[in-house]
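Here's a solo chain for you in structure tokens, the form predicted on its own.
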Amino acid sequence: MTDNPFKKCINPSCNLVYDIDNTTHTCKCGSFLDVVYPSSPSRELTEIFSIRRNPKGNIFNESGVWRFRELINFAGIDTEDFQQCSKVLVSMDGSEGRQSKPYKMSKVSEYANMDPECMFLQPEGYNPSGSFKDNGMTTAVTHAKMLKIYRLICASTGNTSASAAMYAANENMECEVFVPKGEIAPGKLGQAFQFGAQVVQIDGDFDDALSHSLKVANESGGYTVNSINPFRIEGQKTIIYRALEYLDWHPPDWIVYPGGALGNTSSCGKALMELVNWGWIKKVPRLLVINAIGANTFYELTNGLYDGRKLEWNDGKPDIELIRDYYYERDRKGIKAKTKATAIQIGKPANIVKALRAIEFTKGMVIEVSDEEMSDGMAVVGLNGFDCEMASGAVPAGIRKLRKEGVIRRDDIVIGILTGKQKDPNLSISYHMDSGNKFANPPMTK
């Protein structure tokens, strides 16, 4: 098995391993699972990778997650055979990650009062879909496509529902989406109904979404691509190879992110782990995870605001029974996520544990924003010409959030990620049509 890819546990005190050929996603102890590769990469690879930017009729060069396909071979493909690459990997035509990049952004830099040659934001909403999910959607199905499982099923806030019926149309899959009633943008459910997904409505929240369509999966031998799913975060390592590849692979000061599900933070925190260990880089970016306040799980658990206990990755032995404490005690006085940024409206977040352990390597921080303050840093992207969905205006928010605080120097190198584009137009409607809000536009009227 060590000569080939396979999945491990998490937890150091556990260390089983798995092969790849199954939809296995937690370990028998309960900790989640990660895809290891026996072997290190060499980092010569990164002169490959700046070749394959003239893609030269290659789809699988012109992938911004495919293009760094020796990172993340589970399938143990020969990387340099178009036809085994077209065998097995599955791509939109190359177009997932292709556009993404870091973009310097005046404006967005002087609302957080950062050195506009030192701040950089990175939009995924380029992607196909519109989001980053698409980057862990193509590893996902891929990994599908190997088993011979031809039905996706998933649990969304919109975006992955989005993704997974896009991917699933373009490979003549089944796909089944549980989405909570009335909590989606309107434009990530139309996605979804248009590449011909069959949309289940819940009444709850995106947990019980995810509940229900766990049940499902096991019950009908469909295979999840949530972000439970390792192999979704072997394509999420992407975000990060492409962010570090613009700097020359020398590492930035901090990388941020919002967080919902926190697969992100999960699948950052695996890239740099991984990279520190194959010894490509040796500076670790401070990784900064930022929760909306009406969605901030993560941020009360780890900053010890629940019954004054700090929850901490603990070398693999995080203080579960405080997690299930605190979801009882929300579950029993009602509580539930809620915010406008729906993308991030997550009550509990399913890769808190990988999450933590992001954290702890990073040196990482959490921190919460306001609605009102997302909605700011969405519009100030705007005004650079570029778009982003409320969720990721968390990005800009929250650095200029830690710049008052001191804690980010306006001459650290950051690099934030806006998640994915706007898809609830009512919101930038709105936001814009009331005069009182930082960077209004109201219409004229004559």
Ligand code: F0G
The other form holds:
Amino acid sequence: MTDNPFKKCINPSCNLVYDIDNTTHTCKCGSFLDVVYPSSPSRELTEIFSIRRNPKGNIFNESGVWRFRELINFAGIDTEDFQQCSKVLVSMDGSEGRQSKPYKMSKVSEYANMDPECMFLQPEGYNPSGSFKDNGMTTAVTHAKMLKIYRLICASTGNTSASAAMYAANENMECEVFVPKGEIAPGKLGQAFQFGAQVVQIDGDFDDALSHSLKVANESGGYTVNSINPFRIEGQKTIIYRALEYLDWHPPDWIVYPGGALGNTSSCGKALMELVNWGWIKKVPRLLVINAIGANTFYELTNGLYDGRKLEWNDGKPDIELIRDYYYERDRKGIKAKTKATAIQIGKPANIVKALRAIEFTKGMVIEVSDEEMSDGMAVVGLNGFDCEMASGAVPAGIRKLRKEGVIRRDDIVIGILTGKQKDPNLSISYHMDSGNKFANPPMTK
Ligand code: F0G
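Mind giving me the form predicted in complex with the ligand, seeing as the form predicted on its own was just shown?
In what comes next, the whole complex appears, and the chain from above leads the way.
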């Protein structure tokens, strides 16, 4: 393990390392793994990234993920040759990350009471399968291909399964997706069927579906593409690269995500930690993670709302007992996550420990918003001609909330990630049919 990338336990008092040519996602010590690159990429690469925006027929330049390939180079690509790259890298014809960059949305900044010149939203729903997942799926499926494993497995609240099924279809792989029955948006379920995946409906929630899928992957030798897979996290770092590139690599004050399984939170933290280590950026933006009130594990634990004990990274020694106690109590009382934003209806966020590291590194915050606030957030994004789903509506809602509390300043530079496109039109329709809603646009009848 010299100049080659490797996997390393994130627990600083363990630090065990692993080769990358296997499907081990968790360390023997029980903690999680990072993909680690031994050398620091040169900042001059930013010029090359910019030149690649004129792709000249190369889909790996067109892709908003692979355009940054030197920063996620676990596949050891050292050529610009398209044919050579396509032997290793997986891509939906360069479409992942291609259309996502920060946009100003005047009606959203007005709603959030932000200076319209300072607030940006990045629509990751404009990915080929309609969510940010494609950023990390393209890298995870590349890793599966490197290992010659042609069967993808995941649990999902809908978008991961849509993305996995899409890449599997395009790469001629098999795909099995475990979803909580009746709890995923119809558009997402439809995609999984349409792309030929085997759908397994679980009589339980996402957390149950994840345990099932991990067990099946383990027993059958399938390749898990959930965000506990560190190669997913690698691809999702490019969400941050595109945002920073747009700002000429000047970090914003805040980066805002909805929080579900906390893969995005983890990838944002890792991207920023690496950029600081490489000397590419000095200032670290604060990460703001927004939970739905009905699925607020991360909010409750990090804010000390359970048993008065506050969950923190604590130099890599977070209070795991606290997480266990919290989950035990929830299970004992039969409490399940419940929100209309089913994408983030998750009670046991699998990446919680990596996410704590991200919050610590960025001096981040975790807050919660209601279903009503998320619906308003989704609707006001629509008024700017952009489309997002309810979970993404948490982003404008959360920014608005911290503006009201005076934590975010009006002229802070804020980048909010709109994680997915609307895949349950009935949510939009019922919102607009009810004239009591803040941004309702009810129909006329004649
Ligand atoms: N927004 C959308 C649209 C999502 O689909 C998800 C997660 C999140 C936010 C939360 O992101 O897990 O990185 O914190 N969806 C997963 C799925 C769980 O299965 O599609 P996270």
